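Consider the single chain below, provided in structure tokens and representing the form predicted on its own.
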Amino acid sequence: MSLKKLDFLFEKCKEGCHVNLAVACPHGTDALGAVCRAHHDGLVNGILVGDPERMKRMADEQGYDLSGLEIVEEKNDYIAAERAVRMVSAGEADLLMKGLVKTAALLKAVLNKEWGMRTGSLLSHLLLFEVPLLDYRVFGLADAGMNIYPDLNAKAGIIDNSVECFHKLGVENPRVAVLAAVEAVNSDMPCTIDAAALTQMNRRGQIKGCTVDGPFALDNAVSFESARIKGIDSPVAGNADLLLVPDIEAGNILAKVVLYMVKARGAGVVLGASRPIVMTSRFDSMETKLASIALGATLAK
């Protein structure tokens, strides 16, 4: 089974009890607006950890409705980030979201050995996006936001995190395409050697719960016709669910082409911690922010 349209996330996260979302420093209009809307749309129960005066002033200026949201006062941004993480670790909240606080400060709290959200797994980013030109197929893209130049072991960890996410979303055996510029192993292109190794690791049971193949160029990973023309015979060719990029540069560029130039809808979370972490950009659309919250809430159930 492949995923179709991101609308399914909104349906899934409304099933059963609502997830409690702790937002660290919701002092920017993007995060505050998204959480207010998600709360009132019934996607999550919002918990705002930060400076109440800043939040209320911003809500008045932007017309946001703070009624019903829990506000936890902490005027120091770094302490607010720690407090939001502690709430998730203690079970007082189910999902963490980054507001207007430095990513490094939030991750430092997340990775704290005593009270953070460490699991021993690698932290990685997964972006789900739908492509209207391909009948609204939903693809996963990893890792466009956390690991800069992942080695072979890190790439295996990124696949493991992403596959676990796909399983929770109902895809029992996601097809993973390991991307490169070409679809043949080339000793001058190390990422193609990694792709071949990951494929073999999957066949030997070192990477489980999915079908991995590569290297693939992007076109023959998502297009049956391109794969046919190039004579590629693989269950993943033209039929990929997850696109594993070689490094953060390739992932970041592809993600921004998808979200800003193609105007596709996306949803992104950080995986590998005890609970998902929603980290959106200030430039992301409201749709992408809401879908990211819905994805995190679905995975946190």
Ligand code: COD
Given for the second form:
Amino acid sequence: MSLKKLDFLFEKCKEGCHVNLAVACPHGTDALGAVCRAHHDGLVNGILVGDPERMKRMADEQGYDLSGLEIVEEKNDYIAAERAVRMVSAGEADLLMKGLVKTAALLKAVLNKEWGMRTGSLLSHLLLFEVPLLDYRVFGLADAGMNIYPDLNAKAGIIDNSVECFHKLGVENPRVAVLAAVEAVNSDMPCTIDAAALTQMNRRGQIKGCTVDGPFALDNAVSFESARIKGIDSPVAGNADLLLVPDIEAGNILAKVVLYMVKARGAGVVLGASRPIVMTSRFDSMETKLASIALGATLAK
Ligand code: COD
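Next, give the form predicted in complex with this ligand, keeping in mind that what was shown is the form predicted on its own.
The complete assembly is shown below, putting the previous chain first.
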């Protein structure tokens, strides 16, 4: 089974109890607007951790309805980020979301050894996105937001986190395409060597619960026609569920093409911590922000 359309996330996250979402510094239109919508649409219970005056001013300007949302007062952004992380670590919230605070600052708080959200696993980012031009097929893209230049072990950890997410969403054996610029192993392109090693690690049972193959150029991974023309015989070619990119630069550029140039809907979370972390950007569409919250809430259950 593969995923089609992200709509199912909105139903899935409403099953059972609602999760409590702690938003660190919801002082901008991006997170505040999304969490208000998500709260009133019944996706989550919103907890706003930050400066109440800034939130209320923003809500008045934009017409957001803050009624029913819990507000935890912390005027300093860094302390607010810490407080939101501590709330999740203490079980007072089930899900963390980034507001108007630097990504690296929030992630450093998450990685704090004493009160952060570490589990001993690698933390990595996963973006799910649906492509209208490909019949709304859903692809995962990792890692476009956390690990800067992952080595082989980190890439295996990124696959493990992403595969666990696919399993939770009902995809039993996701097909993982390790992306490069070409589909042949080339010693001048180190990521093609990593791709071959990851494929072998999967065959030998070092990476489980999925089928890994690579290297692939992007088109060979998502298009049967392209794979056929190149003569690639693989269960993953043309049929990938998860695209593993070589580094954060490639991932971030691909994610931005998908979200802003193609206008596909996405859902992004950081995985591998004690609870998922929703990281949206100011430029994300409201659909992408809500789908990210719905994905995080589904995984937090
Ligand atoms: N998973 C688990 N532990 C980690 C990870 C990880 N991915 N990264 C670092 N750690 C641990 C290390 O083992 C160490 O104990 C501690 O955290 C600090 O490690 P450093 O010094 O290597 O890490 P930092 O604090 O310099 O950087 C960690 C960041 C996550 C902040 C950094 O990797 C980063 O800035 N990533 C990019 C985030 C970003 O800007 N994303 C936006 C693009 S959309």
